[in-house]
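Shown next as structure tokens: one chain only, the form predicted on its own.
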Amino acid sequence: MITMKDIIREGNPTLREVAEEVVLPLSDEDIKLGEEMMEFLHNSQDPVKAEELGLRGGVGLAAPQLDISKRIIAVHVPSGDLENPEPTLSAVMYNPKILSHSVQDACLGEGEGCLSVDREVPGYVVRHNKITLSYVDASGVKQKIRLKNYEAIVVQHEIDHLNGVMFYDHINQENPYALKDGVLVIE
């Protein structure tokens, strides 16, 4: 079972490499990884698990936090609607790949965090509103997505780290809450 002990934090090296691709046809080691991510993921967001095992919350994982470089991302996001619980959101995918984005960016208002950054980082992190994405799912089959808004952050966030990108690389140094005409703002 992955904890916060399991996840490296800024300034391993394996955070700032480009992840290897996965092999095909997966292994079951490679399966056996996704389940566990995902495994993280729902109890960092169940509040008496997370507080039981001590786990931050969080809505994507990638293969680099855990120390292995591999372009693996397991995200879960949660529905913020009682009347239908489904998630909007719920995969692991080996070798993600963006095949396009929108010309309209867009960011969090309340900006960014990140389970292997246990500092605050203010500042808007301006990202794609709209992506197109394609990825093998655990059964071997090659999936293509449509994402926007909220879930199209979430997965932009974690393949960034298949790259060797942070989320405050995206932070405007010099003045963190700048904003171009025409970012939507997603609060």
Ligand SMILES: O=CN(O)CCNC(=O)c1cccc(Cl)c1Cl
The other form holds:
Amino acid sequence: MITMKDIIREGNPTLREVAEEVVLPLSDEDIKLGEEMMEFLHNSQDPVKAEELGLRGGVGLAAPQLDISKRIIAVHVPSGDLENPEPTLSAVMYNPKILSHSVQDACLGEGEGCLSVDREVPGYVVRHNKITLSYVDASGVKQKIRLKNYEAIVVQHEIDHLNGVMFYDHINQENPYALKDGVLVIE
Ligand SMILES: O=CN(O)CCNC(=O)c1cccc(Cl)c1Cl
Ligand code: NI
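Return the structure block for the form predicted together with the ligand; the form predicted on its own was the one displayed.
Let's see the whole complex now, leading with the same chain.
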């Protein structure tokens, strides 16, 4: 089971590498890894388990954060509405690729955080508001989906990890809250 001790932190060179595409058909090892990554997200979002296991909450995880330089990500975005337990996006994605994106940019009003960064880094992380994404799912089936707003932001944070990019690389050093005209701030 993945816990915080398995997550590498800033300074580990793996976080700055471009990860390797996963070989298809998926190996049992890569399928199991994806399952463990998803289990971590579930545990991290469960108050009892997160407390028991000492987990920081996360809505996404990328294999390089486990010191595994493979293009595998897991995302589990809760609906945020306690009435509706269904997550708005829950998937393990192999070889995810952004095929196209909106001209419209967006950022989270609260900024971003990262399990591989043991500090707060304030500021707007400007990303694409909408993306068209292809990936291979855990069954080996090629998927093509369109995402927007929070779900699109989370997936871009994870794909950045596959390319050695950290969320704070996008923050304006002079003025972390500088915004170009027309950037959507998602609260
Ligand atoms: O790479 C994944 N992590 O580091 C997990 C911890 N961060 C988050 O869950 C998180 C928090 C805020 C905004 C975004 Cl976009 C994300 Cl992804
Ligand atoms: Ni991260």
